[in-house]
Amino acid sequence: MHDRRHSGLPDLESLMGQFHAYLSKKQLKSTRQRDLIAQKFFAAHGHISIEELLNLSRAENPRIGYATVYRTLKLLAECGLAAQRRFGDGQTMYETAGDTEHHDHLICIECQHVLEFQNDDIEHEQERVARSFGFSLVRHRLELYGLCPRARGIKGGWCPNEEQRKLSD
């Protein structure tokens, strides 16, 4: 899990300040519900769905509705603080944008686990391929789809999705 205070990543106060500045610019109110949803989102590690964020938010305020979470995530995406991702299962996931180093995704088509990884060799090769066609890369997204060890039927194979659930219980 990222510790924003010691990692060079923006802290919660900074992220909330950026969010509030955007709301003011759009002449929108900063509400307790929006703030709670944004705080839960920024505290989440990795990718989170609207439903997961709704559950986290409702744990503190049961009156928060799906539409409020949806609209808050849309605002966070509009102001560049959230990045929307759609993986193979079609579910939209969100992650904090702009405060993490570039990473790619490895996705199990069986259990839907999304694993983030970084590989300098892949990054260099993508740059080389782009240059060989006369392109200058501005951005890219790499998603690799496959089967985790458990889904492949490997005896004693582990499922990263099950491991993650055990850690959150």
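On a predicted model such as this, the values are computed, not experimentally measured, just so you know. We call the rigid core whatever largest set of C-alpha positions still superposes within 1.5 Å between the two forms. Numbering follows the first chain given and starts at 1. What changes on going to the form predicted in complex with the DNA:
Core-superposed comparison between these two forms: the C-alpha position of E52 differs by less than 2 Å.
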Given for the second form:
2 protein chains.
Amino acid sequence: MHDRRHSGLPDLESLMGQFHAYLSKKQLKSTRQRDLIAQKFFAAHGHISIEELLNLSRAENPRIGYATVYRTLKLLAECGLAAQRRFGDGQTMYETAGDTEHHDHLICIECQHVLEFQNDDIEHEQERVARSFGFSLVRHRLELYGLCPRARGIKGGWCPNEEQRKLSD
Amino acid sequence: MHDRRHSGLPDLESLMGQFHAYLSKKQLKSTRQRDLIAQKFFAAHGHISIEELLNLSRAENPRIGYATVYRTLKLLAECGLAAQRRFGDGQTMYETAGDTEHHDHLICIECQHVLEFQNDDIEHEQERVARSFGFSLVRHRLELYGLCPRARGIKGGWCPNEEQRKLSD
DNA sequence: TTCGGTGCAAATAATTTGCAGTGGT
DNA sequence: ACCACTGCAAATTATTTGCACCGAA
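Alternative state: the form predicted in complex with the DNA, after the form predicted on its own:
After this comes the whole thing, all chains and molecules, with the earlier chain placed first.
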């Protein structure tokens, strides 16, 4: 149902390629900083905040500043490679938005973590709704908020938060 | 399909009642300012920004300040009567979120206007997805972005923007 | 060599908070 | 009367901008 995520994903090289193509089309320049930030961003291919991205980038180049991260992310958004998202109260997050791939979000309101999923039935139904109003559908956003098994009090229940921790250690 | 908006909506009185119930349960006080802001908010029962709400409230009581509006909206959100929403880049918007009623959004990316709709098939499928991850679903947000008939270039096409204007005159 | 890019610090914008006085209960 | 609430202004936080210097084309 959603393992598309792990196969058809554009690879880093192709994403960087798209980015560079956009820059040169607009007569803008490729710089170390932009490349570094874009690579970190693509590598994280999930949800990342400006601050996290800054920290990742500073690990390799400590002199990178907030402004450059903001500016680079704005470029990435312009060329459709990043999408701005503002969940609950927290900071603004960005995510990769390759054309081929789309996912929706399932968010635990207790541990705050975010799972991605994809469901074709929902997508089709959305198409139908839009058509029924005479609209042509361009894009959408679907976020489900709920409680993960752990938060629901299921003992030994699985929690996306911890899952994530395990993966990143 | 969406004329439910004009029938089953909780009325102002009932909404104010829920608000007051919440306040007294929490041993908080009902004040003129809170009542005024809440009423303006419910009356607008669509999407409204802090600033718009402040202006509406100031029309009746010019001394209302931003802080009070923020604080009141936070209370309304706590008791489930308001929901914070951050669309594109603009300001944060709030909308009424009565328990009985739920709607999703269909937004024209050209004329910026927002239609509400409700589709049970999608709702059910969302439930199923959440369950398949072991989540219990609490609430969701669905926004469809597209082009309205007019924007698609259909001559004489219908445009939610103008529709709205007609209704509110 | 030429502009656009970068880093920093200062500017803005959005939201929150401290406090002295006001007002529900 | 008590303690929460309000309005204001100051504080915080997130994001943008101005500018002198740097570096890709």
